[in-house]
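In the form predicted alone, a lone chain appears below as structure tokens.
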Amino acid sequence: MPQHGDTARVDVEALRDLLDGRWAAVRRRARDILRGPEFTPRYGLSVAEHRARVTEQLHALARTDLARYGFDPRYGGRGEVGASVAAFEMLVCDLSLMVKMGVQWGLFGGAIQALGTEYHHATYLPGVMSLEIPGCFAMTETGHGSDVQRLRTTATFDPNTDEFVVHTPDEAARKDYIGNAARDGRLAVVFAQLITGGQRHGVHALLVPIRDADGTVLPGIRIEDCGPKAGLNGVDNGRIWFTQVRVPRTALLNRYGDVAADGTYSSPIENPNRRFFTMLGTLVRGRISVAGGAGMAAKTALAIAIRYGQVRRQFLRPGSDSEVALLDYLAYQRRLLPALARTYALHFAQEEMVSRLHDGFTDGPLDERAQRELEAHAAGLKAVATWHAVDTIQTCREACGGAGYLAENRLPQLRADTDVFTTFEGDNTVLLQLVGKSLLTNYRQEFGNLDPLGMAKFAAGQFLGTVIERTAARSLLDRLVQAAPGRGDEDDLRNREWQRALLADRENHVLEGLARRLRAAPADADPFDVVNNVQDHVLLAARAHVDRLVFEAFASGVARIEDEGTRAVVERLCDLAALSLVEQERAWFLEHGRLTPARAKAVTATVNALCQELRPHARDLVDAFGLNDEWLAAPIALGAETARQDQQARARVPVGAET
């Protein structure tokens, strides 16, 4: 209930249609579909066992809509790419069925409509949306994850037979961590080099079986089952090996590269290195979507630790026999709410960046610096909110105590599912530092050609509200000019204007401390060295540009809201997210003379009664995700808590008496 005084309400329906945003429809009927014993999430299975049970959930899926919604309709799909992403997002029960589901609808079937032709659409999709077909992914080696332009399997073009002879040369070419390799895959996706005539064309995908229909391997494969996993091990990752695999011609994804039955090579994009990027640009879809998947993680930690928390009591309140629920501590909202504020906040930013990809996808192909800021954001996104999964789950463990420990309560799981969702889809680190080339990229063509004194006048800051008006943000000045009255009052803190204003002026600082780093290096500076020796730089102006976009999501999504009661503890919800952030970063706004040490303290003080003030919503705010009991699965969640305590009552036991 709200606190004295805080007429606030939160209309939990209306939230949850805002949250549902586009694809409602296709998150109700998920609740509808992911229900019942076979969905339940279960604890202790073998790993045969835990295969065995996604496999027969990705079976019971492929019969419904959620398996169709991102292919073309001329082959039995919907058409709605972000549906599928919504589709993937819903499927928390189990984070092995959404991998599972991922690697099969999202990566493979994916592959094959982004890179194939209509041959390969019409052949290959009905068995990939059926299940008829189960498929791989195979690009990561051994000895290459990130540099997927320097894969060392091969794919040799043999003029005489028209097939491709696909190889692996070395251990290090060996496919890795392949998912659905280890026991249901019938035919992946395999990412090699191609050459023809003896010449190399790149990095380019095939389709080579490695199955029969009976699952027996096929000759000239090997498969070893990658074994035990940290967590996912309902998903059967392999390794993969060719021997001198034969495929025929039409098993090249020919979209941006073709050979003919003569051996020449052609491709609509001439430039090499613009075709590997522009091919791999189409399977964006795969990182938004494991920022997505990382959030529901996340929002399903966040529901079983504050409904535990509402219940569960520690310690007597002074001048009382009763004792004090968890969430009435500071300490424990300060651990809570804050990131119950970031998870909204990625939520809107994911919605946003589901909706940019949906309409690239639809509404023709974007222009190469849309596709180059879609790509970048998309990095961003994934690496930001699979780390912040990974960090909230673990408060949510720690906050449940012992309780929190236990299987039976899911929060191990989900911490050991989502681990290595920072590594797959892309290391984070890595993602990070395409982001900060990005910026660069766009600040060059912005200002790379500025005379002397043009740049004198850049450095003074005559053009800071160029620089942030094409990267999204509003004009920094006008709004530092309008924020600067009551610099010291903590409702200033609140204004949505001055919060903008400070991320976007962090954003633009460090982007252009590091072009300055970047053009003061010699011209004979070796370009490894120039680029490593500021990679600390290019991370932080990364991260400064993420969290500023994720900010203006939660912004937006805020404005959207039509109940009144419920804008007023959102919007207390963006004034945390925002002042959590500039909490969590006041070194530096102290260091560049943004924030004052008094205006610091008071940032805090801000934090701290903001959590006080959204504490009686937390579990309205959390209901408000749509997330089913059972996917909850954690007695703690569903009333063990206060069962015990009840039965604690009646009995009559005193606090602390022995029993």
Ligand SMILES: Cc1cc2nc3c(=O)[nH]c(=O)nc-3n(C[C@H](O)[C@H](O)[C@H](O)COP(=O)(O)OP(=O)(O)OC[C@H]3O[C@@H](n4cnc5c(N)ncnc54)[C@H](O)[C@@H]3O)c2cc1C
Second form
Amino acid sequence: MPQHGDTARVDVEALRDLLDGRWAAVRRRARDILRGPEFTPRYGLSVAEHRARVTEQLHALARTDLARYGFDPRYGGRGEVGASVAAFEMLVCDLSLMVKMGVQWGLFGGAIQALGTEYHHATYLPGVMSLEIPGCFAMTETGHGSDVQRLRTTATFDPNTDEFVVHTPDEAARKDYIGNAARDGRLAVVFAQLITGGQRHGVHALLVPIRDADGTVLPGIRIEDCGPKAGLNGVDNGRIWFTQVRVPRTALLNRYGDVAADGTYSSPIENPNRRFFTMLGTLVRGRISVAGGAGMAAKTALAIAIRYGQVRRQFLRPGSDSEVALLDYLAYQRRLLPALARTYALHFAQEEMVSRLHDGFTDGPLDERAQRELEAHAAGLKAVATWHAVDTIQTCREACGGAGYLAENRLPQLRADTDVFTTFEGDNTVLLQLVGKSLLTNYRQEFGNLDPLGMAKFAAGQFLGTVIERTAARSLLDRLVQAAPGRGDEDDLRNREWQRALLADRENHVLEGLARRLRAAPADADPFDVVNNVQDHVLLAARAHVDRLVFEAFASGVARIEDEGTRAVVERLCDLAALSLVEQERAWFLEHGRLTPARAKAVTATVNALCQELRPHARDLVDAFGLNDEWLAAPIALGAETARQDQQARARVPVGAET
Ligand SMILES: Cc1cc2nc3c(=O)[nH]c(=O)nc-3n(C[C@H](O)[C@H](O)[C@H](O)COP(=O)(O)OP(=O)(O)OC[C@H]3O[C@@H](n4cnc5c(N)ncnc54)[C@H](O)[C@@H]3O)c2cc1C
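Based on the form predicted alone presented above, generate the structure block for the form predicted together with this ligand.
Everything in the complex follows now, all chains and molecules, and the chain you saw is the first one.
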């Protein structure tokens, strides 16, 4: 409970404006557009009805500027990449619509823009934006999902006809899970091994028509519906096979690799590995969007559960005839409020990430190192944000009891829809490995064709070199970390610098340990074993890194809050984000002597205290997310429970005498 004289209180509108951030106008616009029965969440639709509804909604969006933000102004776009991500996030009224939009204007349109050249932009982008050309992003194959470098679809150049022949050589090479394929897609960006003059040049993307204007599947193309899924059933995912399908040479999205009429291959990037990763890197927006979409789903679930927990009552308060509101129970607060704190932290991290993405696009290309760093951060944030959303939505579902299980209250659908966010746009475990590897070195281009062991040792060497350079900074950190334990004062657990130092120290320590282990491997060791034996360590390093980044983003977000009362509340939320993480990871901190047992117990006590201090502000903190009531849609979040209790009170039925 707030202490006497406590000035902490939330100015909801001011906080909403702050959270709306750099693309506040886009978020406000989305709140206006996504209104009325057309966009109200619906449940109980058949797969066919749901798909039809989402397609209609997408056509409605195509008539607004939400469709145009991410595209080049020369072709009718707005050139606002950051705005396109913000618009995507706002489609929380139905995550199928969010994903379908992401496929059309993010993945499909985004790939044409990023990998194509002027001819492709002028020819296709206007139709992509208007939805005259519904499309697919056909990368994944049945045999290869995470390891896309080994896709098996081929695109073989035939100089006699000036065409590519796109072919599915075997069942492993069929395109699988492809959004927009089963029903609506007419054109697909197809990723295939490019072959010319008998030589392979690695994975490239080509535009391949799959249906005609009437929606009839074209000759040489076979499409199969993936059928009902656990969630996202408004999206028509399908499988595609190509049998010697011929497309003109101009179908190749040729920004990073081209084939001349005589079949000669050329590319501005000589090293095939670098070329491949550069091409993939240009598609980073998809991952960032998914992280933001997951964040909005978590916010929606929290808004429903906290509104409900505030009014729902269970069990009499001893010595009184009134029942206790769920949100007054410490155990209840502990389930929802640390999740709320982390949701805020991830929000600020997402905002920073989108800004960096946007500036990278707007102010000219980032240098290679900055681009790699952006990709690694995006991968890490996508992984932690989507896992957080899945966990949080489940927690919220349980926190609403039986009512949380009813479709009308949205939580089951949110849970089912976000589940796969952990898998698509890069499986989370695989993404965290990318983060871990990139932390060891920022010099990936120097790897050339080193084998995995050579690469690991090179990376470890680079990393240890930079550790030595950082010794001065380290000793400061050490002093900070070691100064705190044992003093037992709750105030210094709430010290932002101490929290920062603790998380940074964990990140450094885990990384240094990893680098040493890699470095210590004997020269004749099996390269696979060396890397595989430290896989858990790589994942931990990535987690520790992302945890620190997310915390830093939250801390700098808090510092931007001008209203004193609001800042006082959000400061506590930031403390809760930091300390609930420390509590969750306390085994590591204890094992490594970073916390004494007494200090670890003090962390738990402070988490409890923070939960109770934040309880009166919980409703304001979710209201500041700015979610339209009609998106929440859940009767339990919109007064049904209060109305029931009022009715009971009016009938003067004593508590406990209803049956
Ligand atoms: C609903 C839905 C929509 C999709 N939409 C599209 C789309 O529009 N376009 C498109 O191209 N693709 C799409 N996908 C495909 C999606 O991107 C892939 O499913 C994803 O990349 C994972 O690939 P996979 O399914 O082959 O899993 P796998 O790569 O086989 O992974 C399976 C498991 O193995 C683990 N694993 C893999 N490699 C390692 C490793 N090195 N170390 C440790 N563990 C490992 C992973 O963590 C995972 O848990 C979609 C998928 C779904 C389900």
